[in-house]
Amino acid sequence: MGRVRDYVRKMAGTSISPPGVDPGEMLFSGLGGFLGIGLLALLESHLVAGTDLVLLIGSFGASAVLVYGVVKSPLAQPRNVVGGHLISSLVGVTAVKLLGAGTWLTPALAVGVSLILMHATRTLHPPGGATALIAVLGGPKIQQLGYLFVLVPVGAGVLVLVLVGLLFNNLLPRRRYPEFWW
């Protein structure tokens, strides 16, 4: 029973939320996703309307919120967004030309090695397990891009909400963007 207890306690959390933000942090972090996510939606419209191609993906919105939101965070910094991104969407891919996008066992595989993959390289972004299920669950379009993917929308997206990140972010006297590189 003991140990089922302990088990139960550590649910319950050892430390307090986190602190507010200042009103214009917050104004800030939105104008920062707003341009981010403009810009991609934008070049989206005027590049590749019309193509099979596509540079805006869901879990971009979740990178947004980390480059532009927590610029601090080792999780937000450029190696990891980058790097995180890439690595999930070739494993995304991968399992997809391995096992077939119909099976219960891909996503889950693919998320699951996109994990390991991302600790092992020191480019842990939780957004990139979002990229690794958009490559196995995104549809025929995506699907058909193939290892295309990985290049665009995942590479050219990224570069994108990073360059946005270092224009941006380093506007303000108390912001820094990034922490490191590599």
Second form
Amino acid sequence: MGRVRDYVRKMAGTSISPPGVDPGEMLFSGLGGFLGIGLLALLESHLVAGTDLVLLIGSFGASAVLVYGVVKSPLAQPRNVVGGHLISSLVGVTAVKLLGAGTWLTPALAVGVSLILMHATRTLHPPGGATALIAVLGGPKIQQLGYLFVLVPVGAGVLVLVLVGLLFNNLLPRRRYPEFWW
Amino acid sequence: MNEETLTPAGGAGPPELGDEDIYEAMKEIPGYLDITPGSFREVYRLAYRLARKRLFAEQTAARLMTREVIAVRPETPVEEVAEAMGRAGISGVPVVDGENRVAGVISERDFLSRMGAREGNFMSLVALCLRTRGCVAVPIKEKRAGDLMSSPAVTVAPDTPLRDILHLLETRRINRVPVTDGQGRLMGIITRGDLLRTLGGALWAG
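Now that you have shown the form predicted on its own, what about the form predicted together with the partner chain?
Next comes the full complex, this chain leading.
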């Protein structure tokens, strides 16, 4: 029964949590998130208010965590942020078009396929999974956008997030962004 | 021969890092690193092995060889060869012709086997001496290096990688191999001792 024991033992974990960050890092992360999402919210209220468009979606909050809080992570690099969101939104919209939003299969496939494609394109970005879900579950306002969803809010939004990441992170002596573009 | 026994990278692991060491190092890098010390250690172990392997494989005959080689000519009388080897404390010399081309190698083993030692090593000669009355250099007296040498010599080119040299020494059961240029001219020699130093260095350097 060694196999069962090994299986259970894996659940105990083998390593330790990486170190926490100093207060400065906490502050900068928070400030970055505030600026990135704040700018998107401002743009939304000034540019798209009154139209059928939206600019701020929930998955951007997750991207903000990575771009302003885990600056060095491969998951937070522009290639991943832009690619991950674009691919996942395409998958999400396509899933709705093919299967409709009413079945359990649609969100499951949207997230599953997004994951595969993000891996395959080396654009893994966890918030992409949320973006795929939003395409499915985002309600009528999102669904009537169709493939426009990929451009606005997703394409426009990630550009703003990455741009703020470039401008803000590089202002700080201790930070640099990105680690790589491509 | 299996690569694991050839490559120091195969046997010797990297200096062991504890999770605490990595944790402390990660603390010195500002910003959140989304990798666990455990994952880092795995990467480190593998990278270390690969680097070892690469450095090891990059060693070539030209970099490993001794350039000052004691060599003899085919017409050198064997007693002079033996004296030269004895003086230098070496167990073999290349035999070169007038143009410095390697014609063969003459080693202790060539002497011993020609003196009647069946296994070509010193103890079998001792055994022979003890069994027969008096001792036994007689069969090779008056001979010359060219008569005793092993020929053609096993040689390597200057760009032969360490891996191949080790393989050669092992499979041909020789203790030294002359390094020759494209025309077969002697450039240097690599002995087991040289390799021991190199490999020992590689082991401790990491």
